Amino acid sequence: MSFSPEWLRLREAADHRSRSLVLARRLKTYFSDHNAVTVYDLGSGLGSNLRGTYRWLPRRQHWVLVDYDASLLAAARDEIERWADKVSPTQGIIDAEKDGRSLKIEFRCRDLVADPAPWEGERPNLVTAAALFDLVSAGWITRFTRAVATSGAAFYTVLTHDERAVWVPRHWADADVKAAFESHFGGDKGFGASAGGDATRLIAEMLEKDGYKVERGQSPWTLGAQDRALIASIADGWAAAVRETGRVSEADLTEWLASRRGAGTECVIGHEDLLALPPRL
């Protein structure tokens, strides 16, 4: 499953403003006593995690973005150019500049469905993703945290989905549309049907079970008026993914997005994230 870029750029501020703070600190603290970091992103997509999370990793980082969408990728590439202090690219790899912080960053394509441990043998010292994990499955996560175990490497992943949405103005349509929205979320998006707001559950208990410290820490999108654009953006994916429930009847549907689109509307999407250490050897 791949997104488009203009909705990756849309929703980018309001998922670092997201993030739960206290985990990025634990994040920062973890990595206090190292010098430079390898970090595999996964599902990399417009690279909005890597601008997300650098501020609170070491001056020297290696960064691999890895996405099945090899347009993302490019696009990526020119995103974090236009973002980064200093820039020299070559083929394939960009060494940057940000912040005081050397950043080398490689792009590679890959498809995660086959493979959800693309570090071929290398040994990262974290492993991350953004609003991932509740597109993928159960069985693809017990495979996943199995590889991340292996490594021993920490993980980091931020703003996967939980079930919990309120919308303000209330509308009497909502509960329908969410119950419907829930449904259609649940299905196939290219890993089997979609662990959704089961996610971070999942991987905290296998996480566990390997010795590794968990925390989880919500980070939901609250939206108002600085943020009509992505409310109408959420509002039109929510009403085509209940359009093919076939739940909710045309003319409801018409009426609640009618109303989620219109001016005053407000609302809480809610998500979780979770930092994942391995046990101290």
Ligand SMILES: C[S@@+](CC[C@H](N)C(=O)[O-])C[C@H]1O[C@@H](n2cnc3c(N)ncnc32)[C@H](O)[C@@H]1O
Second form
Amino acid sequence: MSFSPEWLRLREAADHRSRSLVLARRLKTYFSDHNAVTVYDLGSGLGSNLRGTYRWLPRRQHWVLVDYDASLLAAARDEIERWADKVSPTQGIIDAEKDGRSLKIEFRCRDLVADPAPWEGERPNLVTAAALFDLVSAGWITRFTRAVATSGAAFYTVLTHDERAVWVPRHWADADVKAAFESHFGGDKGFGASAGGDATRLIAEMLEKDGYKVERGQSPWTLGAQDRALIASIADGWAAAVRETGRVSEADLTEWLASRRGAGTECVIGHEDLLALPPRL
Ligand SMILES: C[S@@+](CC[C@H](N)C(=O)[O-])C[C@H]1O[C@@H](n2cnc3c(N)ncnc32)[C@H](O)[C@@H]1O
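Next up, the form predicted together with the ligand, please; the one we just looked at was the form predicted alone.
After this comes the whole thing, all chains and molecules, with the earlier chain placed first.
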């Protein structure tokens, strides 16, 4: 499954402002006695998660951005070079400064299906991911959480789809469109049948069994007049997914989409964040 850079750029500001602040502050507190951390960001796309998370972490950060899309990794490098206050790119690595923090950033092209734990011999302090866990299957979550627990890393994931969605004003086709969209969401996104809205609960249960202290927090997109382009893009994505299911007639879907793309549409689209802290030895 591929993700366009335009879509990832369009959602970045909403993603950052929607995160659970409670969990972000807990993350900051947890690492407050560290001077430096090594962080693996899985399914890193254009590096949005790094830009949304770095300010909660200690002054020296070593990030490894992992994605299977080499073109997104290359674009991430450009985005980070534009975003940082100062950069000194060396071969394959960026040394960057941002708001008084120093960040060493590596890029790794890996398929997470084959390797859910791409840290190899390294011991990351934190494994993180944004908008990834609604793609994965229950089986993959089992392999992944086992690998995280073995590494002893903390785990922080944000913006996992959670099936809550409210569109305003109401449209008579909302319920049918939403049901069809959710059935499509449970499809295979390359990791086996997607755990969909169950992903966060499954991660929590599995890491709790390994002694992790898990907290969950809501991070819904709350979108209004200033987010017209994002709302239109979400509506387009929903319509495309619903069309593939064949559960809503083309005429009804066309009418629903025209209404959702129109001025005055607002929506709340549910997401969840999760922070899992390892048992202190
Ligand atoms: C919804 S995007 C999120 C990107 C980024 N984390 C963000 O928040 O903007 C999902 C990302 O996961 C990556 N991805 C999907 N399947 C993957 C796989 N099997 N291995 C590695 N990366 C994968 C995609 O290329 C994409 O960059």
